[in-house]
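Let's start with one chain on its own, the form predicted alone, as structure tokens.
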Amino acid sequence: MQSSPQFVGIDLGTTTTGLAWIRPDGNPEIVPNADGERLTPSVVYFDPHEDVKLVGVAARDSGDPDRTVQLIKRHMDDPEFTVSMDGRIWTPAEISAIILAKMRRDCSQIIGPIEDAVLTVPANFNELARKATLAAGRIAGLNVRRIVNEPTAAALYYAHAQKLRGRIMVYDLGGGTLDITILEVDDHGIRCLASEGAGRLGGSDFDERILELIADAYQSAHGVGLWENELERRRVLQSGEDLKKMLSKLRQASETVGSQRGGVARIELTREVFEAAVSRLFTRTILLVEQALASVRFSPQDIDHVALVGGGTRMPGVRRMLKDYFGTEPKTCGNVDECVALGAALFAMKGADVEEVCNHSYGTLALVEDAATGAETYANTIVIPKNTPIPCEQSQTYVTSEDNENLIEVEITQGEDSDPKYVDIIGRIALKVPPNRPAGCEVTVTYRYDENQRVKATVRDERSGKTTEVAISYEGAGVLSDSEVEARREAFDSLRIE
């Protein structure tokens, strides 16, 4: 066993979580948990009989959906989402921290103490979701050295393991999210050019479609529904996931399902029927591919390699669709579920010359005058455009619109649309200024975007020289303050997590 603290990379996934380290020979390796699993299901079960939290397969198979939490990653960007269990409220960051603590404790028994970590997130994660991920790592007792986008980590692994160079499109279809990222890779480093994604499009959505096919077939054969409660539905969902995996290898597969009302039935399903049922999901993914290419004015022929990441890319329909679109066979690695964690470990140990980009635009709401008509409209004005290389700092100067203003209020937005209805307000700044000011005073708004893709904003009143700066903060039942994160971290040491 190693005695010195280890640098690790952790892929905190929607459906599974993986931890990797760097072996003495310089190659990354997945570290199994205490149950011998290379990937741990991202599921937490709260035992009602004793104060223990189960994580992984045991949690997934607990048989009590009311006390089981899964797909928590899909709620990291929801400031109001919480889980109530035994009189205590748990935030998404705390649920995720339970999973991370399980990984840290189990894997440290194999490779030695774990303190420093690089955590990965989907490229499309917004500011709140990234903050929640950082908080989860801190609560779990990790020193989070960096947040890295999952496609970037995967590209780093492909560059290391397969020596891929040139323009690479990473197609990352995980359990809950889809990321499409275009990167340039050479011997000097990795430069992200563009990224598009969907936070509600992943393998679990394909599982829901196959669940519908199974339920419809059972209804037709027996005249009754296949489930009456969430526990029964989840059992069928697991069977559907197994059936999906079989159809990735065979053109026809079957699964036995049943209920107390209709008895047992053998469901036969062909790959063609399944692919027809998920055709709209396939179409959504290729639309994001086209959107990513368009953002950098590339054609499919401008891409040297397409690298597959995530369990969803095992579906033959995905690989065939990408081959038809790009004209070449997409690249794959030994295990597409593990390459993100492996790439994160490379980054954690060696560091890397990685240049990522803003995955959202950041702006300010302001009155904008039409030069032709003189009409004024309230609009979102972009300060940092999407796909700007980071870290970065950009400013925009505005003018006050009324006499005698003594308080300047700035609303910080995230999104690309000029219409305020279609962007998110992620923060507000208020700056007191001297009285008796005329309209037309200049106010400069500056945004700084750091390597973890966190935003800070500064407002400067040019007339008085007064300045205020804030880091973006959020409010809601599911959001923890810095002091609450530290308090939770201390309390986590006493939790029993298995």
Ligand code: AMP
Second form
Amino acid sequence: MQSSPQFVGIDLGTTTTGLAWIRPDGNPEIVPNADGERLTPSVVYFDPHEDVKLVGVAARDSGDPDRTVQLIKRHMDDPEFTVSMDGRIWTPAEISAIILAKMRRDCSQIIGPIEDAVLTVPANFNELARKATLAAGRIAGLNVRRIVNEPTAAALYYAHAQKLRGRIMVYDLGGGTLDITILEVDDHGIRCLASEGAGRLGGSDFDERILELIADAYQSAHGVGLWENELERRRVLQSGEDLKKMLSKLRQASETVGSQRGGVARIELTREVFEAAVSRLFTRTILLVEQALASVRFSPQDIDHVALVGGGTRMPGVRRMLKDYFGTEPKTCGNVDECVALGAALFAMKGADVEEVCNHSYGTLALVEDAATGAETYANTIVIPKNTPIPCEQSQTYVTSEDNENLIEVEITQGEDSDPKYVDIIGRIALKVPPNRPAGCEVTVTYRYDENQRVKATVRDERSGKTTEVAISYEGAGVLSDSEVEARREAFDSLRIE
Ligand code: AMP
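Other form of same protein, the form predicted in complex with adenosine monophosphate (AMP), not the form predicted alone:
Zooming out: every chain and molecule, the one shown earlier first.
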């Protein structure tokens, strides 16, 4: 047992969460939870009898979907999403904090007190989701030193464990997301060149497809459906996931499923049938690979290594597809579910020299209001393009289009599209300027993007020298203010989390 506070890395995953520390010999190692599991299912169960929250396998197996929260990571970017339980509203950050609090408490019994942590997020997590992750860590009592992108952490681990150097494409197929990232690794550090992600494409989509196969087979054999309610459906989904995993090892596998109406049945499935059923999902992942390559004008030959991350990459179909595409066998590390947490621990310890890129474009939708007529004009222009190395600061100068404008309102956008309809407005700045001015006055908009991928914007009216700065802030039932985060942090100490 060590007594000095430990630096840890935590991979707060959609389906599982892992915590790693650095052993005294300098190598990272996963720390199991108090139930002996190396990876803790990211599932929370609210017990109706005792005031206790279960996390992990016990929560997943609780058998009460109404009181069980899973896949919360998919809602971290939704300002309005909340979970209502026994009259109390829980934000996604708080649900995640329950998971992190269990990890912190359990693992500190093995490695000593845990205070500082590096948390990982998918590369394509937006600003709000990153903020919510930071809040989750704080509420759980962690001092979050940095939020690092999952593929960057994984690349750090591969660079450490297998001495990989050169251009690495990290192909990360997790439970809920797919991230494709191209990084350049040398002895001095890691530089992220491009990152593409699909926030709604992951292992659970494959589970849904296999669920359909099982349900169809059952329906044709027994003439009735396999489930009538959500609880029954989830049980079959779990069987489907087990079958999917079996098919990663065997060419043919079977699973016993049943319903009260149709009785028990053994469903046989071949890998071939499964792969045919998920071929569109495979194709979607390759399209994302192509998109990432195109964004840096690389061909497949420009990539030195493809590194596999995430449990979904155990599927032989994924490996075969990547081998066919790149012409070389993708690299694996044996513990594809753990390498993000292991890399995060390396990062927490060494603070590696990492250069990341911003994963969305940021721009402005400048609304210029004419004081006399009230006419408004919108234009969306990108100030910081996607894949710009961060931290960065970039400015763009606009001119006012009408005489007599006395209010300059700038809307801050996140997204690539030039059409305002297809970008998110993530902030607004209003700057009052002196009256009676002609059109053509210059206004400079500056965005600052820090290493945690948080954005600050400044608007400066060049004629009057007036400046306003805002940090992007979000509003919604599911968003906690800084003071609420602090209050929740104190309240969390007394929660029973098992
Ligand atoms: P992660 O977020 O990395 O924990 O990803 C977990 C995902 O990987 C889940 O969707 C699992 O079903 C999937 N997975 C884990 N092991 C296997 C396997 N042997 N074959 C196929 N998928 C797997």
